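Just one chain follows, in the form predicted alone, and it is written as structure tokens.
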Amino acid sequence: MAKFNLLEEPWIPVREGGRVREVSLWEALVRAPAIERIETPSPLEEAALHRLLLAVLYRALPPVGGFWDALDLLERGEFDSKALEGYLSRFHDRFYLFHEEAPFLQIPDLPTKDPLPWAKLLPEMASGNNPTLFDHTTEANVPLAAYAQAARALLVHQAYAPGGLLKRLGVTSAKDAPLARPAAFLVVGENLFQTLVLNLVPQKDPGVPVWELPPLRTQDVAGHATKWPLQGAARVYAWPSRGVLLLDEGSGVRAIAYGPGVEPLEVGFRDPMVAHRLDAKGQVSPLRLSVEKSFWRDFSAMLPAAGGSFPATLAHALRLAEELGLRRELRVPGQVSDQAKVLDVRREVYPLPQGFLSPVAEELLQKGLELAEEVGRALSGVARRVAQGLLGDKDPEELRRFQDSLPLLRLYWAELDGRFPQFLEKLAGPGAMDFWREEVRRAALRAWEETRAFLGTEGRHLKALAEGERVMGSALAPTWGKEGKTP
């Protein structure tokens, strides 16, 4: 029996009017100039329905082929209701959660045998290689999910799910899923409707998404039968990257049945959410996050001068945004994994300000980064030091250890951290080097002065940190002066 609808249902949390309820998918889109974001705590999740709606969007509505389409559509103010009803009405049926011929992103005759926790489909909770991040879960206690929450789930797991070992339906191991290790760029504007177009990238082909084509069966997945080219956005942005079956218990689902899914075909489909960097062996890869350091750190990887390249939403969204002068913010949602094991689920948020990609805008924040990340190893070879001054150069290792204890740099980059966001405020307008210059030093005082207050107060650390005083001192001369010296 057909059951839960994602087209009619609520299930798709946003704020509106101050507060947060969930919507349908239909309401999101038709009423996406009244709500102001969609608002989740999950990174992956909100990802996750963004792609899903403008994957909609991109079959739904007249092509937006360029520019001049893109701003006709803002300064509409809404999408056109009568082409997504006539679209959404046609593919009515394949938005089913629960269909004994189509359920939506799963496979309706996939065994049931040995079946999973559903919170296997998301990384945040504790399942099989997930280790316990946010969540104590255990695979015997697996609470019920609402159908709603099923549903974002299983989004989340077809763009998130990492490669590995499967060993199911006559295959033993499966890729990543297109989000499995980039990080995404999502332009966010003052409501739904603004993000949805600035991230609406002009596509020569957007691909046929899932829901358009004849149903996937066990034996369309089975031994890898079935391989798909990953390339364009309502395709990749809806992968079916696994085999998935909720299982019904009548008022949520606490198993799922699980094997492989559409084996992607790599052909150079850059996806438009993903930046690229070139890395030390000439190659360009997806931008990352990482768990040792804020993504800001890695900004200047994708700029053009670095052989890097902005992801396409971000280009396309400002110049739009600029344009009509609009409000938006850079969010930057993802995971970072270790082979198939997730290690840390996150979201940075940024200040997009005018002018943000000007030559100018570029070339200061190179030159501001640069400046960060020079201070930051000569900060680490005034760890070193006091290091060396308190164990001597006996072993390598544990004066690695003791060096890596000291707060020196986790205090300096958590400062700046803080204050990166100001910089980019004021990339486009006067004296924003000077102003980073500062906080970059100001970060390195603050830092050593709580280093100092760590130690202690025994005479042999008392010359360890005279000796580390005096590197920080020739260390940071060049850079300020005689104010660099520190206090």
Second form
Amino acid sequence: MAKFNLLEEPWIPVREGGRVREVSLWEALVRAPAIERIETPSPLEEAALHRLLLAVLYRALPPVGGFWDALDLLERGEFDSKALEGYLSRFHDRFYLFHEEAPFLQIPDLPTKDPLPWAKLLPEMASGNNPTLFDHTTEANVPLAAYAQAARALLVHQAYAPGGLLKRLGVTSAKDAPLARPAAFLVVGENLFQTLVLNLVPQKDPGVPVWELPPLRTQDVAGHATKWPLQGAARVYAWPSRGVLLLDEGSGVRAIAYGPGVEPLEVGFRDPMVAHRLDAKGQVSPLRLSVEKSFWRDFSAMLPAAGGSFPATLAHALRLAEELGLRRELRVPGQVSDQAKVLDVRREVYPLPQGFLSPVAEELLQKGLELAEEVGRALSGVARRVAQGLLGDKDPEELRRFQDSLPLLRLYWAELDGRFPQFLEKLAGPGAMDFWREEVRRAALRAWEETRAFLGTEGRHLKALAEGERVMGSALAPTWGKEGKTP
Amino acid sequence: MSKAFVDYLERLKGSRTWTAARAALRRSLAFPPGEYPPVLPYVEAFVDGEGWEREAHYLVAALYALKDGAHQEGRTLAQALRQAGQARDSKSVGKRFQALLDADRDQLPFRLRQAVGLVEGGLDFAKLLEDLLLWFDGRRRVQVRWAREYYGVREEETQEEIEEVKA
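Let's see the other form, the form predicted together with the partner chain, since the form predicted alone is already up.
Shown next: the complete complex, the earlier chain at its head.
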């Protein structure tokens, strides 16, 4: 029996007129100009929902061939509802969350022996080898998920499932879902319509999304029988990474049948939402969020000057927004995982000032980041000196542990985390570098003051601190304007 | 105020009574500050009541006598100790300095006497009195400053530090 059609039932949380409510996929697209944005506490949901909407747009709208098409579309101010209606009514039957033959992004005839709790779909929920980090659900008492919630979890899982042991249907281990490790880049405009167009990067061939193909069945995924090249935004944005079947309990979902999905074949395709960097080995790899540092510190890695590349969404959106003078911000949602273990789920938000794309701004950004790292490295020298001063030349491991326990570096970076957005905003204007140099200096000094207070005032502490301070003086040398003035 | 006290001591040094005063003041170092009656005439006029402030004045007067009135403005005890440590190339000065930083009210007179004994040349006694008066401040700002003066930046080392930090 077909039930809960995603095109008609409300399940996408959006902010509209200052309030958050759930809308259907159809409503989200047709009323996009009136909707402020997709609003969800989960960073992963935010990315996954945008990707689904974009995948639909790639297929439903006349192709956006390039910059000028996109500009026309933005100026029109809404999506062509006739085109949308034509397309969505054609595939209406493929958007049922529950369906005998073709449940959305699922496999209808998965064996229901050994079902898993639905919480398995979300890394934020404790289940399997997810640490009990964000939530204290136990597998024995899984709460019932509402259909809308289950639909979003399904989408998140297909985009974010980390690879690893699977041991079902003849597949021992599964590959990463497309966003399992890279950070996604979303440029957000003034309303959902702008946001979608800004991220609708022109594609030569967006590929065929899963709902346009014959429904996958168990035999297609058993033993990874089906392999598709990981190519085309429309297909990659709604990739069936795992075989999932939501088991309906009449009023919600408690358990799922689970198995392998379509195996991705690596090809030269670059996900438009993903940034790349040149790593130490000279290989191009996607930029990830990391547990210990904020994403901005890697900003420069993706600058073309450093051999990296902007994510296509960022480059495309910036040009468009610049042309029309739109307000925009950058949102970077992602998860941090180690093998199959998810360590953190995060979303970072940065302003994108006018003039951000200019070569001057890029160079300043790069210089600014280098300066922050340089002082950061020097501060870890200070921390080492303090540790040595206090502990003497003990075994290096102990020294390192003590050094890490000092709040110096953590406070320094935390302080700069708060200041970096302002540096970004100033990039296109005069005095950005002077501003940043001063902020870096202040952050270092403030972190040092706190470290002083943290350490104590016995003679041996004072001695270690005085020696640390001596190193501190030279650590701050780079912020004393040796680079000359900002253009 | 501490300046006025040291000016007075300087005048005392110039007077005929200095020899006797010096002997009495030195002798007083064997007693808790302010408890050796023969020195009361020299100091008591500068202090009122009981407490640390009174003791600090007696202590400084006695140390001044110990150094035979070698007052040198601007040369702090921490700086002088650093020079003493460098000249002797010995670790004991450093150890004593650290012990001095941690000294409480009972230990302070003895450790100060030891430290002053290590120093060659004059000291700024006005500054010393000023610092002693603030010795028990909760944030230990005096001790922090002393540590800076003792272990702090030495010009010739700065360059080498930069290289080390970059490595």
